Each structure stands twice: as structure tokens, then as C-alpha cells.
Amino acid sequence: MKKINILFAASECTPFIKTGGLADVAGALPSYVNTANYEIRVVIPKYSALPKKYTDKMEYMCNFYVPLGWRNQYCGLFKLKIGKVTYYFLDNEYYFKRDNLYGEFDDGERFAFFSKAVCEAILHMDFEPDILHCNDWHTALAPVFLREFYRDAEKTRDIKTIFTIHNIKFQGMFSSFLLGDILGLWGTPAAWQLLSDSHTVNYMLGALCYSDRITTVSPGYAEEICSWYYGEGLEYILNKRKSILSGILNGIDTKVYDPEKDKALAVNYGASSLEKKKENKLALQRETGLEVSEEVPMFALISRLTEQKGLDLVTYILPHISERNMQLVVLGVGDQKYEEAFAYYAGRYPGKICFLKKFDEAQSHRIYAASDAFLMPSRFEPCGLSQMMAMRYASLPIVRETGGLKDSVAPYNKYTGEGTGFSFANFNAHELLGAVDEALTLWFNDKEAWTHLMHNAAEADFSWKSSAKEYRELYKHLIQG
């Protein structure tokens, strides 16, 4: 089998820079996919915020100019290898020497440049990709540019394209003025496909129309986004191209999230020593001022405090939680109304509810290890990683049956004892409370069944190995036709 080369384009990537789950995927997937027959290399912007310990080691390769509408913009190409993965960095200080990765006034121009620069950089790399794998709206124009401007170049004419949707809610929508002035596509016959309406150019829509394959981050989400409720206005094109749409569930780094070796924990434990887990609960109770008792079940919520995460449901049931024999620990920052609700109830019930208004990676690990159950009642969830992390630490997730949550959490079956957590179907606070009560009933009345579920959760495989295998199959089928 001929070796398949893949260039993975993303706007962020661990360990260099991160704002969300996309960085985790870009940072983890390549090393698992790379074998004798496959090689993924990653390309991201060379942001000024990249740590100096990495920029000092980068190898300067060359520079070139990127045509962007009527402009010709400088781009430097840098290279760095870490482990078995090679990374490329595209440099332009005008676009990437900013305080923020996103949310700038000219994001439409900045990421149009990055998408075009990715295509141009292929002509100058020491790497000949067979596949260009793009991710979310920040790189969505690369398949468009590749088809419209680079199909005659020998090095790019046969490249296949994959576009992965990590969250369809964010599509990269800007004034249609950019179509000509920035993208240089005015007058191109197929360019009308990028317009959501006569006033709006939609970058993600362009990728959905031009890419050879479309993927998203769970099978459940791939189905959901073809519906009106979840499709965010793009369900029509996704249904039209459904034959090339698929979902592959993300994984987690099982070396980072390993309760047997995690240095952040008070006491290490594993699937064969779950009795030690309670020591972490006692330690966190002492740390946070909660009532110290191993007999009280601890529920946890670790999240960005936003509407997507189902926090309207959680805040609605806080009065009921305060009446039950349970504890709740919340870690996160976000919308003011949620922060205020959690702060109020934590102040009113200091022995039962704790709100930590911050995000602390080490503390999140301690909370996973300490908690007995984990709340994740998302309104929508393309994949979700927190529920996988919770199960890795034998904390049983309580999830809404949507997207990746439905794909990754098997609900408890009281007749067979099967399951890895608890679930509810509709976006309804009473259904969430019902799932909480189901968990509490099992905790207090059948410790043997609860322990069995903990074992099931702790032994579930959410490593990148299975996901990487699916990606290798996808790449192979795309090349072989």
C-alpha cells in the first residue's frame, strides 16, 4: 500500500495554543494515526502567543506571498517536529500578532488569509499531501481555494479534501463584500454557493459544497445536524450531501487522564482499586468546605457556563438539589446569570454546594476523581469530552441523549445491570431531576449495582486508538475511491 500523506489544517493545536476541544483533536489525533502507511502533518497560524520554548526551536523554511483579492500578503513558513509529528506554522504578524485568537474585527480576512496560505504553502513544503483535512470555519475556505485557484498546479491538482465540523453553530459568516474584495471569487460561477443570502458569505457553507468528504465528531451529531433543530440553517446542504457525511467519535488522551498515575490526585486508584476513590472525595470535601462524609454522594459539573451546556436546566433544579441528601461541586466560568445562580446557592448552602469560579486543570482532575456522578445535560453536544473524562475516573455521567453524549454513555438498565451512566431524552428540567433521583436511588439502595456501573465506566475505552483506526479507513477509502 502506498503511503498516504495528510495535511491537517486547524486554527489551534495543543501543546502550542488552545481555546477549546479543536486544539485537543489537532494535538492528539495525528500521533495516533501516524503509522508506516499514514502520515499526518499539522499546519496552524504562527500566533504571537505561542510559547517561546517552541518558537525558539522552529526551523525557518521559506517565505512567499499569498494572493488575497487585490492584495499580496507575506507569509513565512516554519517547521517543528515533536515526537513523531511534524508541525508547520504560517507567519504573518499583521494577522496573527494579536491579543486574541478569535473575536477580532477582521476575522473574516484573517482566516481567509490562513486558508489561502495553507494552499499556497503546499507548493513550498517538503511534504506532498494526498489529502487536505480542514477543521471548522477557520479553515473552511481552503477546499474552495484549492479547487478554484490551485487545480492546475502539479503538486495540488490531485489533493482530496475532508472537512470536519466540530460545532456547526459557528460558521464564519461575514459581509458578501468579502467574496470579491478578500476571497477573489467575484465572477467565479460556483461562488454563489458560498452565499447564505445576498448579503452574507458563509465560510462553512463553502467547505460543505466543495469538500470531497464531510465528517463531524460523533455519529449522533452527524444525524442531528441534518435536521432543522440542530442544522443551524445548513441542514439542506447536509441532506443533499449526506452520502459523503459521517461521524467519528473523538477520543481523550488516556495518559493525561489516568487516575492510576495522575499526580493531581490525593490518592491514585484504578478500575481494580475503586475503593480508594472515596479518599479523593474526602480530600476535596475538606478542600472546598463541604460536609466531610463518604456517605453523601457528590455530583460535579465542570464546564464553560453557557446555554449550550444545559445550565438553564441545572440552575432550575438547584432548589431541589439543596433539599436532597447530596453535594454539588461546580467548576467553571461563563455567562453572568449562571455564575450568579451558582454563587447564590453556594453561599446559601455552603456545606452542600460549592462553586469554583475559575478553570483549573489540576483541580478539574481532582473533581473527576472525587465525584460519584457528573452532570452534563447539554442542549446540544457535537462530541463532548468531559463525560469521557468523568467515566475514566469512575464518575457516572448524567447526560441528555444528544450528539456525542448519546454515543458515549450507555444508560443504566436496572434489569440487566448494564450501563455506564444515566440519561434523559428531552431538554426538560424535570427529566434531568428524574435522572438525578434515579442515580440517588441507586446510590443509596444498591451499592453493589452502583459499583458495577463504576467498573463499567472506568473500563470503557475512549482512547484515540479506535478513532484513529476509523480515520485511517476514511483516508484510505477517499484515496482509493
The other form holds:
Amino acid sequence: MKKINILFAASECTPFIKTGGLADVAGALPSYVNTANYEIRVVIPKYSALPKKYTDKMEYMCNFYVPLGWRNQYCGLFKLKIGKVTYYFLDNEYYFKRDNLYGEFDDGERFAFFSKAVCEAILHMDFEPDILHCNDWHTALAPVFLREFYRDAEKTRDIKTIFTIHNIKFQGMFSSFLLGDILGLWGTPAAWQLLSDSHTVNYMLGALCYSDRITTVSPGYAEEICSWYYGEGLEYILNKRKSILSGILNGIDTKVYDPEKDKALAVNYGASSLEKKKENKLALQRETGLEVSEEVPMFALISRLTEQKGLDLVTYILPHISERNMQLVVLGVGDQKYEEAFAYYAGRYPGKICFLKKFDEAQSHRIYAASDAFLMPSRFEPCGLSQMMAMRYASLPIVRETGGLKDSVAPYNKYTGEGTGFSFANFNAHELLGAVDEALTLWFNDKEAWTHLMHNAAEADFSWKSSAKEYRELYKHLIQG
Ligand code: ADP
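Okay, that is the form predicted on its own; can I get the form predicted in complex with adenosine-5'-diphosphate (ADP) now?
Following is the full complex, with the preceding chain placed first.
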């Protein structure tokens, strides 16, 4: 088989820069896919916030100019190889020497530049991609540009494109003025497809129209986004292109999230030594001022505090939680209304409820290890990693049956005793409370059944290996037809 080369374009990538799950995917997937017959190389912007230890080692390759409407913008091309993966960085200080990755007044122009620069960079790279794999709205214009402006060049003519949706809520919608002024697409057949309406240009819509394959980060979410409730206005085009749409579940880094070796924990444990897990609960209770007792179940929530994560349901049941024999630890920052609700209840019930208002990676590991159950009642969830991390640490997730949560958590079946967590169907606080009560009843009345679920959860396979295999299949099908 001829080797398949893939250029993976993303706006963030670990270990260089991260604001969310996209960076984890870009950081982990290539090293798992790269084998004798496949090579993924990654391209991201050269943000000024990239750590110096990486920028110092980058090799400058060349520079070129990127046509952007009536402009011609400078772009430097840098390269760095770490382990099995080669990374390219596109440099333009006007666009990427900023305080924030996103949320700048000219994001529409910055990421149109990046998408166009990716196409232009291919002409100058020491790499011949067969596939350009783009991710989320920041790179959504690259499949459009590739077809509209690069089909005459030999190196870019036959490149196939894949677009992966990590979150359909963020589509990259800007004034239609950009269509001619920045994108240079005014008067081309592309224009009408890109316009959501006469005032707005929608970058993600462009990728959905132009890409050869569309994927998202779980099979469940791939189904859901074809519906009105989850489709965020793009369901009509997704339905039209359903034959090329599929979902591949993300994995987690099982080396970083490994309770047997995790240095952040008070006591290490594994699937064969789950009895040691409770030492972590006692340690966290001491650390956070909760009542110190093995005999009370500890529930946890580690999340961005936003509406997506179902926090309206959680805050609604806080009075009920405070009446039950249980503890709740919340780690997160986000919307003020949720922060205030958790702070209020933590202040009122200090031995039972604890709110840690911060982003703290090590603390999150200690909480996964200490807790018995993990709340994740999301309104929607493209994939979700926290529930997988919780299971790996034998904390049983309580999830709403949506997207990746539904695909990764097997709900407890009281007849067979099988499962890896608990779930409920509708976005309703009483259903969440029902699932919490189901978990509490089992924890107090049937320790054997609970321990069996802990084993199932801790032994479930959420490594990148199986996802990488599916991506390899996808790449192969796309090239071989
Ligand atoms: P999303 O990407 O939508 O925020 P995921 O479940 O995919 O949700 O990933 C969330 C990741 O962020 C997990 O690794 C989780 O442990 C981590 N995380 C969220 N909030 C915090 C926090 N306050 N401190 C430390 N880690 C956090």
C-alpha cells in the first residue's frame, strides 16, 4: 500500500497551546495514527504565546505571501519534530501576536488568513499531503479555498479534504462584507453556499459544502446534529450530506490519566487494587474541609461552568443534595450565576459541599481519584472527556444520554448488574435527581454491585488506539475509494 500523507490543520494543539478538547485531539491523534503506511503532520498558527522552549527549537523553512482579498499578507513557515510527529507553524505577527487565541475583533480575518495560509503553505512544504484534515470553524475555509484557488497547482490539485466538527455551536459567523474583502470569493459559485443569509458568512457551512468527508467526535453526536434540536441551523446541509458524515469517539491519554502511576494522587491504585481508592477520598476530605469519613459517598463535578454542561440541573437540585447523606466537590470556573450558586451552598453546608473556583489540573486528578460518582448531565456533549477520565479512576459517571456521553457510558442494569455508570434521558432536574438517588441506593445497599461497576469502569478501553484505527480506515477509504 502506498503511504498516505495527511496534513492536520487546527487552531490549537497540545503540548504547544490549549484552550479545550480540540488541542487534546490534535496533540494525541497523530502519534497514534503514524505508522508505516500513514503519516499525519500538524499545522497550527505560530501564536506569540507558544512556550519559548518550543519556539527556540523550531527550524525556519521559508516565507511566502498569502493573497487575502485585495491584500497580500506575509507568512513564515517553521517546523519542529517531536517524537513521531512533525509540526508546522505559520507565522504572521499581525494576526497571531495577540493576548488571546480567540475573541479578538478580527477573528474572521485572522482565521481566514490561517486557512488560506495552510493551502499556500502546502506549495512550500517538504511534504506532499494526500489529505487535508481540517478541524472546527478556524480551518473551515481551507477546503473551500483549496477547491476555488488551488485546483490548478499540481501539488494541491488532487488533495482530498476532511472536516471534523468538535462543537457545532461555534460556526464562525461574520459579516458578509468579508466574503469579497477578505475571502476574495465574491462572484464565485462558492459565495452563495457560504452565505447563511444576506448579512452573514458562515465558515463552517463552507466546509460542510466543500469537504469530501465530514466527521464529528462521537457517533451519537453525528446522529444528533442532523436534528433541529442539536443542529444549530446546519441540520439541513448535514442531512443532505449524511452519506459522508460519520462519528469517531475521541480517546484520552491513558498515560497521563493512570491511577496506578499518577503522581498527583495521595495513594495510587488500579483495577486490581480498588480498595486503596478510599485513601484518596479521606485525603481530599482533609484537604478541602469536608467531613472526614469513608462512610459517606462523594460526588464530583469538574467542568467549565457553562450552560452546555447541564449546570442548571445541578444547581436546581443543590437543596436536595444538601438534604442527602452525600458529599459534593465542584471544581470549575465559568458563568457567574453558577459560581454564585455553588459558592452559596458550599458556604451554607461546609462539611458536605465544597466549591473550588479555579482551573487546577493536579487537583482535578485528585478529585477523579477521590470521588465515588461523577456528575455530567450535559445539555449536549460532542464527545466529552471528563466522563472517560472519571471511569478510568473508577468514579462512576452520572450522565445525560446525549452525544459522546451516551456512546461511552453503559448505564447500570439492575437485572444483569452490568454497566459503567448511571444515566437519564431528558434534560430535566428531577431525572438527574432520580439518577443520583439510584446511585446512592446502590452505594449504600449493595457494595458488591457497586464494586463490580467500578471494575467495569476502570477496565473500559478509552485509549486512542481504537479511535486511531478508525481514522486510518477513514483515510484509506477516502484515498482508495
Ligand atoms: P470540554 O472540552 O467541553 O470542556 P471535556 O469533558 O471534553 O469538556 O474536557 C474537559 C477537560 O477539562 C477535562 O480534562 C477536565 O478534567 C478538564 N477541566 C475542566 N475544568 C477544569 C478545572 N476547573 N480544573 C482542571 N481541569 C478542568
